[in-house]
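In structure tokens, the next block holds one chain alone, the form predicted on its own.
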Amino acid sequence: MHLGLEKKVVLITGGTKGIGRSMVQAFLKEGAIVHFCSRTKNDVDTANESLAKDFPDGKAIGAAIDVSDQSQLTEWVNSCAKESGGVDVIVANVSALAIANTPERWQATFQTDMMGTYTMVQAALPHLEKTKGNIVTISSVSGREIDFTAQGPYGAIKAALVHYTSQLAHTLAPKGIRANTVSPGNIYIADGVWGNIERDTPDFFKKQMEANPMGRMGKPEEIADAVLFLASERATFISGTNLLVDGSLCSGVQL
């Protein structure tokens, strides 16, 4: 299938692990030119080293970014569409991943997910009407279930960014911008979440791994791809959409 992506300037918060990385890797397959960040130098570093032995006729440009500092995420929107021409896609991928239900948690949630989501939406809405272009978010099957996350403001949080998306959707539908949300169910990534939960609390994780119906958990590529349609020219009639990758983990019925 010909996703239509060659040549795309798509920015991807958090692209340096997991799910991230997949995505840029998956983009860059793709021959769009991919724009990511991290809060973390050495880890862009790293990656930036990577993906140019690994994609040598791709264009790969990663940046140390706070997410959660306004300024600094809306200057790297703005200094990517200068230095590639435009913006195509947008990703929010980052997360704080906060469980503890206390108030600095929950600050630094809605700081990180909530506002660095809303802040990337709207330094790249001038660059996307020109475009035509659209909004990816990653949320997460918490924000739809009450599960082991709860009363910590993870689920609330990734709740609110499934809200948000549907809002940017309908609104900026006659713009001609697209905005849907993919929520991961558990996804292993043997230095991520869950291959942490797997080395120190494994009576958990086998707990955790025995809730889901396929008897496996995700996988980080199996993300990106779903990322990878909803943001191509094959899914232009979709919007508004909170696509669930999950393996069948939530049971409920999604209206």
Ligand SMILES: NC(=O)c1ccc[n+]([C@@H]2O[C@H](COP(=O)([O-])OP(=O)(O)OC[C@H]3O[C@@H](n4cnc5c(N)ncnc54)[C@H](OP(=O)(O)O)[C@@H]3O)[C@@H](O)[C@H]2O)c1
Contents of the next structure:
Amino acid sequence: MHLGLEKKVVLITGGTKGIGRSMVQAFLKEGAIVHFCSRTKNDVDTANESLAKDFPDGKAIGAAIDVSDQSQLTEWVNSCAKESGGVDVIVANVSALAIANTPERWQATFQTDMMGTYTMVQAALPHLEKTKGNIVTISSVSGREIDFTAQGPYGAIKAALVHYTSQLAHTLAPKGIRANTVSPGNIYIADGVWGNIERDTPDFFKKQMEANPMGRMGKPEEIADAVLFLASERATFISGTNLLVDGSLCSGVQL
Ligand SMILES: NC(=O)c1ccc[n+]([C@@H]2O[C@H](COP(=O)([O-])OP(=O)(O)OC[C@H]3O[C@@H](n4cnc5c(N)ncnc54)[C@H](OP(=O)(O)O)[C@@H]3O)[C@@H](O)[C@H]2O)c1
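Other form of same protein, the form predicted together with the named molecule, not the form predicted on its own:
After this comes the whole thing, all chains and molecules, with the earlier chain placed first.
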């Protein structure tokens, strides 16, 4: 399947680790020009170096910014557009990954997940209007079902992201801009959330692993593939969808 992503300018938040990093690599493999960010300058520098080595014909440009800082994020989006001559795709991937039910964690989740996504969209809209580009937001199965994250902010804000993305799809369709969500299930990354849980609370990890009907957790590449498809020319009539990529972890029927 030809995705038509060559030379498309793609902005991904949180591209040095986990799902974000897999997305950066997957878009590069398709010949896209990829801008990514994270807060840790060392990690950004290391990622820039290794991506340049792994994709000698590609163009990946990382920057150290914090998406919870609205002015940094807006400036980054505009500087990427200037450097690469526009924006075709944005992927709002970063989350505060906050589960604790405290005012601080609710505030951090709102500022990072919700406002980070909103701010990225607002900054990118003038550029996406020109390219008739598209938006992908990253939610979670926790936004759809009440699970182990319940009581804290994670699932509630992830659900809000799905609603916000549907609003964008509906209101931006006349401008030729699409917006979709990908909701991952449990995705195993050795130095990520589930790798940490496996080391810190092996019993809980085992229970969660057993909850996956496929008998395994997902791989970050499996999320990247779904994002690539939705962002591509093969999905031009898909907007406002919430694509669960969870190996059938969710038992509810999505109508
Ligand atoms: N992993 C899963 O099982 C799973 C399941 C469902 C949904 N998701 C969703 O998938 C997305 C990615 O999760 P992940 O597991 O890949 O996370 P991860 O492995 O922890 O990676 C997060 C990335 O985002 C960067 N980041 C974090 N906070 C940032 C900020 N404020 N500003 C800029 N960059 C920031 C991190 O770098 P720095 O820390 O250096 O900034 C890192 O590059 C999240 O939205 C998450 O909710 C994940």
